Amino acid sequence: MATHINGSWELGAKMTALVVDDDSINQTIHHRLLEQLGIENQVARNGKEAIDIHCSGKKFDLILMDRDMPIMNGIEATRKLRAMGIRSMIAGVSTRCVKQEIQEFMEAGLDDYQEKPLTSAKIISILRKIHHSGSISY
């Protein structure tokens, strides 16, 4: 289970995440706000990578995934991924605001919506309702 102390999540397994967004800017932003967090994440272009990473046998307790990408967009990967038996928390992150946009978005699978830009406090936020739902999957 994660508990945060100092600044950081302690863990009896490291916790890792996958953030799945096209933009480089923000891969580089919500990479960076989780390792600051000591948590071991990786970056997919879109949803169809993200697929394609868990088809590869990873697993990750974390998901921030972005609504709007080529290829396969945000709403589609979280439901393949949902289909696939994917249990991890799935966090739908975007700058849209228009409340019908994001309950599309949720009711695709996403346990969590935040909109963009991501900060430690939202990440921290997310991070919470793992802790509180026991659905780390080490």
Contents of the next structure:
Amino acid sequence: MATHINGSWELGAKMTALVVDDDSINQTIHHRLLEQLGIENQVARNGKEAIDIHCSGKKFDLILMDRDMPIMNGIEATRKLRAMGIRSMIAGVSTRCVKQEIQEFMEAGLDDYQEKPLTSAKIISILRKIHHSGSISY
Amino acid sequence: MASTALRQQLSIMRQSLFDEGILDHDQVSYLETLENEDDPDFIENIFTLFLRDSTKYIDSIEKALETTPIDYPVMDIMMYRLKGSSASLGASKINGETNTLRKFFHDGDMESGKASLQKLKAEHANFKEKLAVYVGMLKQAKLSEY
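Other form of same protein, the form predicted in complex with the partner chain, not the form predicted alone:
Shown next: the complete complex, the earlier chain at its head.
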């Protein structure tokens, strides 16, 4: 469980995350950002890879899900993960800012939505939701 | 340690990229905090990646526009990738031009869209030229530290 103590994150067990994004710049930045926060993470290039990684038995505390990806987009991938029983914190990350488009993404099963560019502050706001929910979901 | 003259040149070049609106000061300054001894070439790497990928995205948008019928799904994906990566990097002008381009095509205004694509290409060419120089200077500064 992630606990916020005196302005920093105390991790009972090391947190893990999956970055799902088709763009190499965002993959690199988000991977580094999570690393700097002490969150072990790996990258999937699209929704199908994210599904395959979960089918292999891996689970994550946090999934950062891009919306627009080839092969399988973030909306479809989020729906599939929820249908598979994955209860990890899934945060949608996109440049879309039209209310209806964000709503559509949220309704697929997101716990949170953040507009790009992603920053440590935005990730910490997502982590607070994991903290407040009192559990790490698998 | 990089020579004083080189460091000064680097600083002036960096500032000019901000002053010309080519890069967003806040976003780039934030990305620079992600670089450390574990990943000392982080900034260079993401700039180099963007120079490579943004070229591919723009080329793909142009090709999709030239096909008959126009390949809208490919164009859409490439425009979103360019929008997303330019936002994450702080490439403000490219991000702005991409947003304008997307709007024209989504509104079905093909003529304005094509003109906007030319503007994006010109902006991108300027960006590539200046950023390539900056990345070169960053590499030089690092090499002179050894």
